[in-house]
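A single chain, nothing else alongside it, follows as structure tokens in the form predicted alone.
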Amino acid sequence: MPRKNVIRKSTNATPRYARFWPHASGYLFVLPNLVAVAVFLAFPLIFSLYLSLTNWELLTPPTWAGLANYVDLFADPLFWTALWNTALFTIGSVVPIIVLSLLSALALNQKLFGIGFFRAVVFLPLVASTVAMAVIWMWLFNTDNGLLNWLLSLAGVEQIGWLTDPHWALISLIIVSVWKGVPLSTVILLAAVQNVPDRLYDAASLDGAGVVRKFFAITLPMIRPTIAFVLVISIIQSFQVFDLAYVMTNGSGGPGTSTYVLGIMVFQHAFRFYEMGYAAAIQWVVFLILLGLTYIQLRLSRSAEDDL
């Protein structure tokens, strides 16, 4: 006679709360970060989007305006001037930052006596306050008593109105931005260069490859993702420039409108004209532009990696 299968309930079954607790503990550990993101990131982002659709002058309650702020913004000639100046500043800053940072990283990766001292010198601008740094550069750029014009006079070159000539003001801001941005990018790229395996260079040396060949065949492909990351953060930082332009131009965006960037435009409409809705609309346009540029850059980087 066949035996019947008898299903017995185990007396040692794990309770439901005991099975749920490991997952719950994980959520509890993450909860403080989730609360911080919700309070300091998600809520301000959503609230600023709401403000961009309203008229709010701080002293009165916000009134619904719909897309009126965006319509007025795209019809404002100053917006296009600020956007053009910001684009020029970004291109003029990012390209030298990437090139100089890569060259600095390669130079600081050499095993030479006293290389630690030179690394410390290169990294010094990282600890400098942007405002204090801008004040020092204002003295260097001073037309009458500045160090740069004094050095130019020794060479027989006429004085340059670094911060007073519309043709030179934005270039002056770019010079300071590059000086400030190179150290951080150098740190990131130096770490990437140091992580390239030495055996690849040894194999290339056996094949007779020179320094230039090693750079383009080994170093550059290996650190390409890091270069893409540095490019993205450099674009974001340059496109959001404010404190440097504000201090060095006394918040006016001058001379004329040569240094009138989007950051100064936002500040003026928010804290001088008290047009918070309009300022929020400008910031959302900046956010969408940066989001699009970042997406394009990441797609191009991914396509380049797939082609390797």
Contents of the next structure:
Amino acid sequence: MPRKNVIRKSTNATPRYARFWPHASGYLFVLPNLVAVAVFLAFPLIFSLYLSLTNWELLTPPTWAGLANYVDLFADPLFWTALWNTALFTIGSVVPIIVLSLLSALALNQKLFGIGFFRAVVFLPLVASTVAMAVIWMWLFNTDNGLLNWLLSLAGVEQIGWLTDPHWALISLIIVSVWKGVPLSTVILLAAVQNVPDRLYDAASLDGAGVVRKFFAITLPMIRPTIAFVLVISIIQSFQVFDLAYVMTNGSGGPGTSTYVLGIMVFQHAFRFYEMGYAAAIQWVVFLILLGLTYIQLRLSRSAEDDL
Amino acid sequence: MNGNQAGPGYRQWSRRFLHPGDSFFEASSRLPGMSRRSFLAGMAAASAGIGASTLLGGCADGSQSNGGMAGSGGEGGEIGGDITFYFGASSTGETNSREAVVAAFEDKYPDIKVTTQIAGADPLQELLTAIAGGTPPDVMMAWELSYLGIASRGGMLDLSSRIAADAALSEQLNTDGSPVLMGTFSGGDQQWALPEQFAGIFLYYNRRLFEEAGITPPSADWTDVNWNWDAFIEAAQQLTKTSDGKITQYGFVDAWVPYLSASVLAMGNGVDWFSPPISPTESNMDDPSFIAGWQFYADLANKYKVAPKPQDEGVAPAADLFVAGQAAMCLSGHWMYGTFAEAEDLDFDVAALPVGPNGKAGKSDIGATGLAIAAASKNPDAAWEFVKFSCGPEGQEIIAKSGLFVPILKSVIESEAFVSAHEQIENTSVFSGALDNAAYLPISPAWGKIEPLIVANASEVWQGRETAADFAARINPQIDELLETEG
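How about the form predicted together with its partner chain, since we already have the form predicted alone?
Once more the chain from above appears, this time first in line as the rest of the complex follows.
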């Protein structure tokens, strides 16, 4: 009897709303996050789409422009320059980031005395603020007094105008971007490498597999989803490069248009040219490109998994 | 950030953006309806207050607003409430001197409470975001190169009728103020800001290095034609020292912004940068005298090898070389005085910039910041009192004592307070001379687009890969086109 009573009581204690909405408490728990996403992500996203269809000088009300911003954008030679530079920067950054972070993840996976120290060192560039380290890199890149050119002069190489020569400026940005991008990818890949079960390697050793064979036959297939994730993240981050280019080129994307990337173009149009609608249009094109790239990558990695 | 650094200053340091989307969303997440509503509210508030006609456009006729002005009567008394004051400062010293002005103002007007807002790395972007969001600061600092972009889009209150209605102020501006500084902040019939500080550029030189080399120091007289480009190069060459093929002491370094420095030197060759200087319709960058100035500047590093290459100056700070005694002459503005005065073992003075072969006098620039009132200010009357106080004798004297700024009133520049704040140097006349020989920087709504064009392309000239003439032939038509379409 008493036992039954207890059960009945607890049934009665079920909130009334639960009958209409069974998982209400779950939704209530994620509500704060949902609100944050709606206010700070979904709303700005939709609103910027609206803005991209207007001409908005910030200080006066927006006026409807239809697709004019997009038409102008595709006819703007600087947009194609910026898109090309951004694509170069992205490819130039992402490929070395993946290769180098994979190598350093493998190296840091060794069971060595003091490995924690090396792991901390590799992680350091991630902790530094982008602007602060961009300034330090500018010192290293200085043509007359920079450390890089001094080292090169020891090897008899002529001075390179790292940030002043249009042929080198984008490469210099890529170097810093790789230096900055490797740590996070390394940490993610290191976690994946550590999760590969030891018994697979033991079995392979018994079969007589060497280090290289073990890497390609076991490690790489096992961490492929993680590599795909790192790839997506790196591409998105590189494609949206702004702070680095802004600081290292004095905000101009120079010399010439050699480092004029989409991030700088958006900023200039929004806050220097008073063309918020145009800036929103650029940003939406960037958004769609990244959405497409991410979709293709996920499809590719999924079909690769199916092959296994 | 100082007035004269306005151009480069807000470019120099990026805000903490992770990616452009952040900054963009920050502004775009505010409803346009809201900004329109608050704009209208601001207009209503302004209409209710004095000087209604200013906002409604027809400000040329002062008589209408005079009626309202007379009604609200004298100073202090009835005016009260809260205002916000937005300003840029490059050091705590600058912040403190502005806070001192605020404190003195609040003593005099106990009913007005001033809240200060200090600019971050990118004042223009911050101001645009605040105005677009419907919460502009009531009083905002106006930077000479960028203010017109805000003013021409209705972000600033036209002050002309308020000035006209205040006989004492008009008299003071006419007799003691500087017409060129007022002109920097005026567009036609409108007056968008009152000048608050002057920051022209000039030449700092290391007295000891000149003495050791036995060279006559540069002239303190801006009209001294013997202090010309040839004399400058000769001095710089004698003061440049090399060891093992590396330069250990530069004759000259530029602690300002290369394209601005080159242009000011070019204006010392007898030509304006733009004509007319305010709201220009034509660029003179293809004028032979102007080209000669740019080439002269580029040659200092590339041909005569007496200066580091300009594009690198932001990297190996020129000012540090001067402080360390590794540069004999340094082009910069008054904002560096404090740093140089504090440096140990640095015996320096100031001098005029050299005259070009076609010029009659060396030129400084009209680098200035002013104080403006937001069009949407909810308390423009209190804001106006603050602007008048800061730019008038009382505020200017506090500024003068700090030694951090050149005041804009002649009586204050010549005052004991200002001179005694510059004990370390003898040639204080260079400051007032700079104001008398100051040339206009480009004041145009199109400047936002022209500046990146010049900055991105000028490096070819600084690196010696392109002549100033080729640069001008390539870029000047584009500038003229921008002046036509955006100006």
